[in-house]
Structures are given as C-alpha cells and as structure tokens.
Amino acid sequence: MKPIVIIGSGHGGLTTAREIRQLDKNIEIIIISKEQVCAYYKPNLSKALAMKKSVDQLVMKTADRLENDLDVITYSYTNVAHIDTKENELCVMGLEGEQKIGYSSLVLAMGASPNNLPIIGDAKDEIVTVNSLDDYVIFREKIKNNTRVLIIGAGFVGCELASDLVSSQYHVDIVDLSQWPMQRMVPKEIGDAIPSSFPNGSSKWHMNTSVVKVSKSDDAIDVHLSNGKKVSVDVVVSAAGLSPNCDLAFDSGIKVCGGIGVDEYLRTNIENVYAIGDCAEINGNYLPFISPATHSAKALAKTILGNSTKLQIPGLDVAIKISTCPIVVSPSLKKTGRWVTTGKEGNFISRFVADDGGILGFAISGLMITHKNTLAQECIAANSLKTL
C-alpha cells in the first residue's frame, strides 16, 4: 500500500500525522516540508521575548525526534513541484534531488504566506516577517543591538508582537489602515483600549494610514507613510495578514476558492486529497487558528483511515496575548451583525449579535476574560459555532 503523504510540517500537518499514528501503528506516513521539519508552537513566536526563550528553545521536537516518536519519514527543505492526481504521485525536488513519491491519501497542510505589500524603496528587501521559525531566526538577528521596530499591521499578530517587544524595552511604531487595532475582530471600545494600555512613550500607533516606501539612511530605515509622515526605525516587520498557499493545488486541478476548498470532512474535489489548516477553506469559512486545525486533524485522521468523521468545532475562542490588555475573541462565521458592548476602562464584554438576537461571536478584554466560558456557551446555544 502506498503511504499517506502530508505536505507541510506546521501544526495541522504534524497533528494529523500524530492522530493517524495513534489510530494505526503500521501505516507508512511521509511528511514533506519546504522548511526544516520540526515541532514548535507557532503562537509562541509573538511572545518568545517575554518568555525569555531563544530560537532553539522554541523547538519542541527535531525532525529526528519526530521520526522516532511518530515512526514517520520526513523530508526537510523539499519542494513539491507537481501533484499527479490521476496517478496519485508527487514530483518533489529536495536535498536528494528530484524524485517521485506515490500516495494513497494526500494531506495538503501548506499553511499561508505573508501578504505581498505594494511598498517601494531601496529598503523593501529589509522588511522581515514572523510567520515561521525560519522567519523568526532572521527577525531575532535583526533586532539584536537595535531598539526601534516598526510593525506593519495591527491585527492580532501585530498587536501581540508589539506587546512582546515593548515588554523587552523596545520602542514600537504600529501602522495600519484600520481605524483601530484588530478592527476586523473587536469593536472600537476594545480596539482603542489596546494602545491606551501600553506604557507611556513605549509605542506610537499610526492608524488610518499605510506604508508606501522604505528607504535606507545612514543609521536607520526611513518609513514613509501615506499620510505624509516619516518614521525612522532600525527594523521593519510585516504582520499585515496572510494568504493561503494554494498555487500547487490550483496547478494540479484541485478546487481553490479563497483557500483550498474542502467540505466538512476536509475533502477536496479530488478523491483521496484533503486540506487542513491555514491553506484550507472549509465550506466557505477560513479559520486560520490553532483550535480549528487541531479539531480538523482529529477528524481527518479517522476519515483517512476509513471512518468518515465530520468536522465539529466546539468553539473558536482565541486568546490574544497582550500583557497589558488581555483579550479573548470568538470570531463570527457570519459577517452580518452588530456589536453590543458593556464595560469601561479596558474591561469590556462585547457580543456580536445577529438580527434575531442570537450570539454569533464575542470579544472580551481585561478582567472580563473570566467570562469566556459563559459567552462560549451562549454562542453554542445560538447554534452558530458548534458545527460548520
């Protein structure tokens, strides 16, 4: 029998491998990654400074350890050039040259890549990201012996990274086109509470504007904003969103929407080909969070091994790690609704309410995060998050 092949060694891919191995001790599993295969907890990349963790300390298991513990074969720094869905075969190029790898089931767990921003200037290649451990190695080297960092993007990763840097005495500038931080996920009251919670003089928030140019100067990078202002910093980091890695799937005839289209069983339009994690769009829903990927892996392992299991997600609550303003968000799968907010002084409870009064999602901050379980039950009672 041909092996089960997983493309991608992030949380979704490795968790799928682990779940399959728990159910079947003998079936062959191959993991292929364009990066170094290793196990690390990606959310820790935006809080590693506060945790006093070096890059090496973020790695929980090396490729050798994974091969031993899960009885799998791994291919690091290996690119999949093509998927032949008729012959159930991959063409790959890696450290051992070009080769063909057959599969019985194929799991696409290729994650997402940072959005390509329309920025000009002779310093645009100096912009770094923190989307992977390899990225983070470069980021940590860049900020060594520097103190001024500009972050493009005030979403939850940008806000977490800003918090982590400020906690280690860096000065941070944050730039975003939105009216307030995390505008897509929280109401204005909670968004405004984030900058207010940072220590005086530690950060500057540039909202309703964007970075248009980055240029080199003698001892800094000059960042030019669309509002006409200029900010001089040492390091520029992009945290301006991600786009699912879908090109390989599209070129191989696999249906792609916003992400790789799958149903509630994580099945693509091609038999025995599945998608999971940040590259997948589940029945039209894009869920780039750890919890959905974990639940997806548990269901998918059973489906691949013959016990078709529908994905069920008991909740989508996500903890945003901002030390001065802790936030928990449960994003709504529906875009239509309104925020109903109570609270004051950074301690808010906000419900995203449908026209019929059902609770579609919530955002809570400060001392109110202790109400997370109650609000999660409200969402489930409204039947909006229990299943896809």
The other form holds:
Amino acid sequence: MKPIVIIGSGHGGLTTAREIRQLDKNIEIIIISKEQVCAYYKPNLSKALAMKKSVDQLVMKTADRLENDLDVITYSYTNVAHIDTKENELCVMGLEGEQKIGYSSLVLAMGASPNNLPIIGDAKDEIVTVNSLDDYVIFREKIKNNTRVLIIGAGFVGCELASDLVSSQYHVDIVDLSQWPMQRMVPKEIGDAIPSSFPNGSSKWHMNTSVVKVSKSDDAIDVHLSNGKKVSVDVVVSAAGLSPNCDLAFDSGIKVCGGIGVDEYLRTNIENVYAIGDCAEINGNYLPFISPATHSAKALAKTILGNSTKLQIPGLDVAIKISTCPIVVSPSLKKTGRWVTTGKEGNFISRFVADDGGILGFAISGLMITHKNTLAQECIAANSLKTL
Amino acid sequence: MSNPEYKKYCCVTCDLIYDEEIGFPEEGIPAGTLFEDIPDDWTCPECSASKSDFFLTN
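Got the form predicted on its own; could you also share the form predicted in complex with the partner chain?
Now the full complex is given, and it begins with the chain already shown.
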C-alpha cells in the first residue's frame, strides 16, 4: 500500500500524523515541508520573550525525534511542484533533486502566509515577519541589540507581540488601519483597554493609518505613515494578517474558495485528498485557530483509516495572551450583529448579538476571562459548529 | 501544606504544563487534582490536545 502523505509540518500536519500513528502502528506516513521539519508551537512565537525561551528552546522535537517517536519519514526543505490526482502521485523538489512520491491519502496542511503589503522604500526588504520558526530566528537576531520595534498590524498576533516586547523593556510602535486594536474580534471598549493597560511610555499606537514607505537612515529605519507622520525605529515587523496557501491545490485542480474547500469530513473535491488547518475552508467557514485544527486532525485520522468521522468542534474560544490585559474571544462566524458590552476599567464582558437576539460570539477581558465557560454555553455560533 | 508527591505534566503539542499542585482552577480543575483524576475526555485548554498527549515532566 502507498503511504499517507502529509504536506506541511505545522500544527495541523504533525497532529494528524500523531493521531494516525496512535490508531495504526504500521501504516507508512511521510511528512513533507518546505521548511526544516520540527515540532514547535507557532502561537508561542509571539510570547517567547516572556516565556524566557530562546529559539532553540522553542523547538520541542527535531526531525530525528519526530521520525523516531512517530515512526514517520520526513522531507525537509522540499517543495511539492505538482499533485497528480489521477495517478495519486506528487512531484517534489528537495535536497536530493526531483522525485515522485505516491500516496494512498494526501493531507494538505500547508498553512497560511503573511499578506504582502503595498509598501515602498529602500528598507522594504528589512521588514520581518513572525509566521515561521525561520522567520522568528531572523526577528530575534534583529532585536538583539536594538530597542525600538514597529509592528504593522494590531490584530491578535500584533497585540501579543507588542505585549511580549514591552515585557522585555522594548519600546513598540503599533500601526493599523482599524480604529482600535483587534477591531475584527473585539468591541471598542476591549480594544481600547489594550493600549491603556501597557506601562506608561512603553508603546505608541497609531490607529486609522498605514505604513506607506520605509527608508533607511543612518542607524534606523524611517517609517512613513499615511497620516503624514514619520516614526524612526530599529526593527519593523509585519503581523498584518495571513492568506491561506492554496496555489498548489488550485494548480492541481483541487477546488479553492477562500481556502482549500473541504466538507465536514475535511474532504476536498478530489478523492483521497484532504485539507486541514489554516489552508482549509470548512463548509465555507475559515477557522484559522489551533483548536479547530486539533479537532480536525483527530477526526481526519479516523476518516483516513476507514472510519469516516465528521469534524465536531466543542468551542471556538481563543485566548489572547496580553500580560497586562488578558482576553478570550469566541469569534462569530457571521459578520452581522452588534456588540453588547458590560463592565469597566479593562474588565469587560461583551456578547456579539444577532438581530434575533441569538449570541453569535463573545469577547471578555481582564478579570472577566474566568467566565469563559459560561459564555461559551450561551454562544450559538460555537454550538452550531458541533454540526458544521 | 506542600505535597512533595505532586507531579507536572507537559502537553506534547504546545508545551503547556499541568502542575497538580496548582491545577487549572479557571478550567474547573481545582488545585491539588492529580492528573489521573482528570476526566479522560478533558483536553488541553491551550491547544485542545487529548489528555493522553500529556507526558510526565520535571
């Protein structure tokens, strides 16, 4: 029998491999990655300074350990050029040149890549991201002897990163087009509580504006904003959203919507080809979070081994690790609704309510995060996920 | 009173530590709860890994 092949060694890919191995000790599993295969937990990249972790300490298992512990074969620094869905075969280009790898089942766990921003200037290539361990190595090297960091994007990764840097005595500037931090996930009260919670003088939040140009000056980077202001910093990092990696799937005739389109069994339109995690769109829902990926891996392992299992997600809540203002969000799958908020001084409970009064999602902050489980029970959006 | 028998368990996926002495009170698991007494269908509060994905650590 041909092996099960997993493209991608992030959370979705490795968890799928682990779940399959728990159920079947013998079946051959191959993991292919364009990066160095190793087990690390991506959400920890935006908290690593506060966790006092070096880059090496973020790696929980090397490729050798994974091969040994999970009895899998790994291919690092290997690109998949094409998927032949008729012959069930991949054409890959790796360290040992081009080769073909057949599969019985194929799992696309290709993740998402940082959005390209329309920024000009001679320091454009100096902008770093923190979406992979390789990126993060560069980021840590750049901040080694510097103190002023500008973050593009005040979404949850941008806010976590800002918190992490400030906790290690950096000064941060945060730039975002939205009106308040994490605007797509939390109401204004909670968004505004984030900057207020930071130590005095540690951060400057530039909302309603964007970065248009970055240019090198003597020993700094000058960042020009669309509101006409200029900020001089040492390091610029982009945390401005991600787009699912779908090109390979699309080029190989697999249906792509916002992400790689799958049903509640994680099946694409092509037999024996599945997608999971940040590259997948499940019945029209894009859920780029850890918990749905973990639950997807558990269901998918069973399905691939012949016991078709629907994905069920008990809840969608995501903890945002901002040390001075912890937040838990359960994002709404529908955009139409309004926030109803109670609380004060950084401690808020906010429900995202539909026209018919149903609670679609919630956001809670500060001391109120202990009410997470109660709110999750009220939330029909999370409940509806149980039958995606 | 500190019980020297309390152990720590680490999540294989996300590195989260379950310390029996501290528990996860915000998740409904009181301090002092032994790992073996946590329900089998409990999942990691950080990454949703299964209870069986935790290993004993120092």
